[in-house]
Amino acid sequence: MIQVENLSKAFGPKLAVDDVSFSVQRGEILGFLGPNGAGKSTTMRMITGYLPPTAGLVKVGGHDVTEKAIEAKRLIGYLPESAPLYTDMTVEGFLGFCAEVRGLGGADKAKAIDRAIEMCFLKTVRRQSVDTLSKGYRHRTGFAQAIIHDPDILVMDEPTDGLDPNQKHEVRSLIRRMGQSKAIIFSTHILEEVEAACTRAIIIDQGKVVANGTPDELKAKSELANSYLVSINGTEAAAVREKLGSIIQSTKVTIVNDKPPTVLARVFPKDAGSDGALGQAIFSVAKQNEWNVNEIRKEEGRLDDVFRNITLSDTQAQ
């Protein structure tokens, strides 16, 4: 539904985006991730068709954006960042400018309004002002306005940016909802985001994709990955430490925290694929020095330590 490739994008001699390329299928959620800068922005008015590519080519449900703009702009809807409203119109007439904009009237108008007014949790604010709503019910008329025409691929640019914690997980469960039957892509900064949301995920840096799987595969990219965590009651933080760390099926040992009575420590696996051989390992050795150990847990890997590790250059890691 959404093919990039090889794009790129200079502002004078400012390379934003440099040769990024990749996919986007019917029925994937596609998390946008990157610090501030790093191209997510520009990347995404690009494939809207908002922004022309210096170099590389973007394809919308089989269309050029650049050379068949109209059709391929049809099958898109497109939340920008602080999306702009008509401020001196009611959310019901914003939305129904919108759906003619898009080309319905009539009753298919009627029922694109009345859709998207549920779907956003619009009702209660139906025929108020734009310019008296709250930040929260803005980005919800924005994002109404971005499916009035129940497009087939959705593109956002931090869609819940400025809500509250019940807004997040209404527009997270409603981004999952239509992605079982659209192409989606979003980009955020908030990391629990794609989890909570994305079937996959890219990492762009300095204009570049520097990472691109499921939340899962980049977990396993995590240092953290299949490490345990072994907290122990009444032993000194370098017994432990030196205990575990003879354990053939680990390469080092962390001291987490040390507060008496309690030592935590985090143990790192020798092999990625060790199928639980360094729990047991653990668990043996704790046996053996008769440590009260309160908890032994294996970690999955975290999103937030991969993306530091991917984005910081050397400057900004000092």
Given for the second form:
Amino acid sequence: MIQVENLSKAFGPKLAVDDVSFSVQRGEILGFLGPNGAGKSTTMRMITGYLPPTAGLVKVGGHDVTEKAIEAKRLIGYLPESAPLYTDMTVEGFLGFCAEVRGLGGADKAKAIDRAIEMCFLKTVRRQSVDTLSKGYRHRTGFAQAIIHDPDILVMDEPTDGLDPNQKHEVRSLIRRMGQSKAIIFSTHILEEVEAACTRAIIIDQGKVVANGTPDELKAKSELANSYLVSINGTEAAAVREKLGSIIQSTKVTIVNDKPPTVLARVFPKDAGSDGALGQAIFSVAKQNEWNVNEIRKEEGRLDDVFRNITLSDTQAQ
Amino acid sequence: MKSIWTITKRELAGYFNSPVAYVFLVIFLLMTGAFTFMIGQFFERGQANLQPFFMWHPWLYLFLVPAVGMRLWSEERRLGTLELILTMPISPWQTITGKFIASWGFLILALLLTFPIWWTVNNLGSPDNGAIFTGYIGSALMAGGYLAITSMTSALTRNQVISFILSVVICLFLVLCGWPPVTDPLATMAPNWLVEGVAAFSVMPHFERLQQGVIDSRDLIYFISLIGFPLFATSVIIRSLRS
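Mind sharing the form predicted in complex with the partner chain? What's above is the form predicted alone.
Now the full complex is given, and it begins with the chain already shown.
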């Protein structure tokens, strides 16, 4: 549904987006990750036809966004960053306006408004003026505007920004539900969100795509992925380090915490495939040395580690 | 066409949902009345025409039209809704036209509400109603020209005050540039063709001819380009904002 090929955008001498390519199919929810100023919003603005690309191509539902702008825009629902709204209108009036601009009229329009209001939990404020709404309601009104015409493609710039935890949960489950029949792109810098809602994630840094995969694939890139955390009683840190370090499947053992009588150690695997063997080896070493194992736990890897490692370069440069 | 009307409806509702529209209408009517009857000496002149009414319009519009139009684009830029409207499936031209029609329609409504003065002059004497009609047309076209200029300055900035001041200055130039107190000193330092070129921009001679009941294609072309060119400039500015 969305096809982005070698997309670049320069603002003067600064390259905000640098040769980005990816595609999103129907039924996919793509999470767009990256530090502030990485080029997430700029990319989304080019997809939705707000900014013309400096180089490259965006195709939405087969239409080139720069050449067949109107046809492409018809397919997209867009929630811009910080959800801008006409503050002098009521929620209902605003949604009606958006529906009309999108070519809905009469009974279709009324139905579309009712549907969007119901999906975004706006019933209690539907006749209220937008400038009297709290941030959460404003954001949901912006969301309702994006889905008013039941678009095939949804592009959302930080859809959960500024919402409370309950509202975040609601919006995520809404995205998940809609993702079954639509192609969705949303940007965020909240990593749990990617795990909670996305089928695929792209990490973008300094205008370039630096990682692209399912949340699990990305997590596997973490240093901690498939390592074991072992908590042992009745021995000393030095002994733990020595004995566990001699396991052939491990590359490294670090002592995370040493508070007698408990030692907390992390064992890193040699290669990700032999994870079961490493766990068994740890057990047998513990048995041989008659240690009391309190807990042994396998790490899946953490997205925020991956994110930090990949995008650290520019933070350090600053 | 339908999209243009949707934009127009929203803008018009925006005027009437806030006190702006009513304040404007009252002030416009009070001021046209005061200028016509008190300074223009409508009764004392003893002539059955609306010359003392129309002669103040270029000056009244100088402040009132920018006040109506200054929010057209700067408000969209300030709220961020420009991004919303430009990613909807309508062309920027439709949006520009829709907004212009709404504000212009509002100004024409204000102008039409001055009908009691037409009624008065028809009761007191027998004026040339054809000339009054073309005078109204000229006034509406002039308001449209000022408004198109305000639309352009409004697209330039997210600050309504700056947009207001810029459009007042440009409109003031259009009023003054053909006026002898301005052209005479200019004639002493600049070549003749330049003085005449500058003077040709003036709105005054075109409006005056229409007040006299003369419909000249040159005047109509002047007003149409006075509306068309700044609206085109608006579209260029909006396009440049996006790159």
